[in-house]
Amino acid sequence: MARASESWSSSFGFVLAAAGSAVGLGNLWGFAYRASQGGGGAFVLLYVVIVLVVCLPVLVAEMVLGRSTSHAPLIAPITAGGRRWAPLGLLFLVAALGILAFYAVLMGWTGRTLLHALLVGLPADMAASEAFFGLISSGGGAVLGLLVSLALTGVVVAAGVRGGIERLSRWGMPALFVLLLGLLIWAAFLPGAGAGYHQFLLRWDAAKLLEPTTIRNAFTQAFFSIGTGIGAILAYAAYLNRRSGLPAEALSVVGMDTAVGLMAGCVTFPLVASFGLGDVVSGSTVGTLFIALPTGLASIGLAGRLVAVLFFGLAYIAAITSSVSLLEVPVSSLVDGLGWRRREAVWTCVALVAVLGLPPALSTGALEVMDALFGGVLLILGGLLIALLLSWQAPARFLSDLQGCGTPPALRSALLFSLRWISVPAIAVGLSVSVLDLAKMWFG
């Protein structure tokens, strides 16, 4: 039983931390542009179906893998399935480090935009906004944002599970929901809010359901948003006690994450419609919120500045609760696998990620590639391998762990059936479509 000195103070603390891991910038900026590219309602329907039918059993399986082995992501697959599953542990580390490398850059953009809105104000027009975004997204400004974000993340993770990660989640998640609810109510009364809801959420085009890009976006958004397949939930679940009811906790995490994603959409879409930013959002994968939204909000004066502070404050809270879970993957692996002290592991990993983050900090093109590769393909692949490991290689471990926490027999059987016969085939299709769509996009 590894790392016995580390544990959550309660199941509620774990749920908040796992939800914090799931809720991040993907809910705020990713949902908007992917929904607009995917035809609105068609994307939302695919996303919800994938989350509830495909990802939820995988999330339970990842929790089982962590708790039943009590090992970090690097070691847990070997404990459950033998040495031939060692590549899955390496995949967790590569994916987590790769995602954190570009995610910390996005955090830097978010923090700089928040400080600018708070201390200076909003750009007067689109040209000024583009100039400001150029300042924070390239050169020394982007590198500084990367380093500050990683330093803050490192401080939280170095403080440990209860003293750092759980403490952050206990105040961060409630604050996030309060800010989001306030913005949701405000956005509902904007001129054109109804058109925003219709354009991005209610507009229906059945043909979009079969488009490769829509399918790729829906799988990417579902896996990136929930965070399963990367080892972060596994790392958190390794600190759980045996009595925690995993299916209920997984459902709580998925429910919170999906609610935040839809609520964030109901904030972003009215803003986009009200300020006429639809073309900008649908045509950009990164930078949209940092260029278009500040410009639009600037047009309504002081109220817009206040909303910008709240929105980017919300985004930064969401970002840091996710970044700490990403950093915990390699840190816990060094502590568990090599016997390192936590602080030593934290700052070694922070230094490594700082180097890996230089390409996305200096090039938005590199950031988009890393987002698609690490935050899409590798994440979906990780989910597929977790499903295969727990449903085919080690089903007895899966059922035994769920039985130990009082899960009813019918629910245990249903989860195993879903994992084997729904999640595995669906993820395999989603992964294949994603790889082919990216290959077509990158190589013609």
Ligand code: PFF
Contents of the next structure:
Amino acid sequence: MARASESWSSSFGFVLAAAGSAVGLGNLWGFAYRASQGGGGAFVLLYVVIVLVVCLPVLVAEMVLGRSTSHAPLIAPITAGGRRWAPLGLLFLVAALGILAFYAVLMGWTGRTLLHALLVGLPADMAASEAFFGLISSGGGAVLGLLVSLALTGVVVAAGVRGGIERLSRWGMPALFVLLLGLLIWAAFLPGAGAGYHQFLLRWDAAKLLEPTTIRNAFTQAFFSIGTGIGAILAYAAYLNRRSGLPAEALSVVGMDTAVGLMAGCVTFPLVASFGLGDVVSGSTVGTLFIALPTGLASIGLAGRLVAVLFFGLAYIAAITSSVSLLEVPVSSLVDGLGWRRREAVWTCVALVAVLGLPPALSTGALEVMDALFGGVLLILGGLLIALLLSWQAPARFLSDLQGCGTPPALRSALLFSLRWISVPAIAVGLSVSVLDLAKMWFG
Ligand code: PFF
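Alternative state: the form predicted in complex with the ligand, after the form predicted on its own:
Starting with the chain above, the whole complex follows.
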């Protein structure tokens, strides 16, 4: 088996690419979608606690798994834990392909909305907006959006780790921060901004903390947004040298991702409140953001159109730095495990995902199901297995990799302790609640 032959130009390049993977439509679309399904402040609090206490150690473990083995997601679990961990590598592949399939459909919607705002304008009212969303989320239009997004993702991944993925993240991430900051300031001066923040962050109902759907949404959002659990960060970490201080890098990734999630919420919720779109949003479906936002912005004329172009442009940049990490999971596995050439692997996987993407392109119901299964259950399961592998099966590997990059002994032990005694049990509970909640929703 060929060990990873590519590498990042520096640790900073890796951090940017990993942050690029984390920050994506999950922060913009997913956060608004899930936060508006009820839960309010309880959802946000649970989400932040899960990210910091549960996901952060798992992210470090996933990075260690990649760096210490220098192998792709399909092979790394076998190298670390032996043959019986082979199914974990397969889980990574299945989950990454499944997520990319619906993610590329969402990217297609984003791209179409962007182009429409840029070239044609915004829909004049709610009915026009719904009609436009119907157009982009079904039939040939949605399939075209899927194919274009996959092709762009393929071009970046085919250009390689340093020449493609790292180069994109180096300009994409700073651009995204600047755009988001601009929008945040603009939104803060909208007439209904205070009410928006209130609805998003401050509507507090402690009983929601125990509601299964809020718990499932918070776990799903945390794992999906950080993007840990399916080998994307593992694949990136395999191209990393021994010296990078992983705990600090994981913390930067988590910090940037959470900041962007909260900032995006502080843009979308004031918008929704200011334009009186609360009712649309509380009947939330996956399309809400694509319907509510353009309608609201249309009511303030040219400035609104400009904001729409910035917002959906920013979303598209964020999405592509994430989709490349999803594609890297199967691509690096074919290169590393089966000795394929990168280009062949890229276009074979793109073709496969194009087929898997047809159901979510043609039906938003299928997209919701794939989001809940691949982006929720399988991702959380992957996180649980990574935590188990590095804390119970191969703790020596975990500790020695961290020692090798100069992590102080107390921090090493604290991380191992939290993986074992906090992440594993908490994820097991989160996974069970999520599965039961979905079963009740679908079959109950
Ligand atoms: N974190 C990305 C987002 O928030 O949009 C989505 C994602 C990327 C999920 C990579 C999983 C992953 F492995």
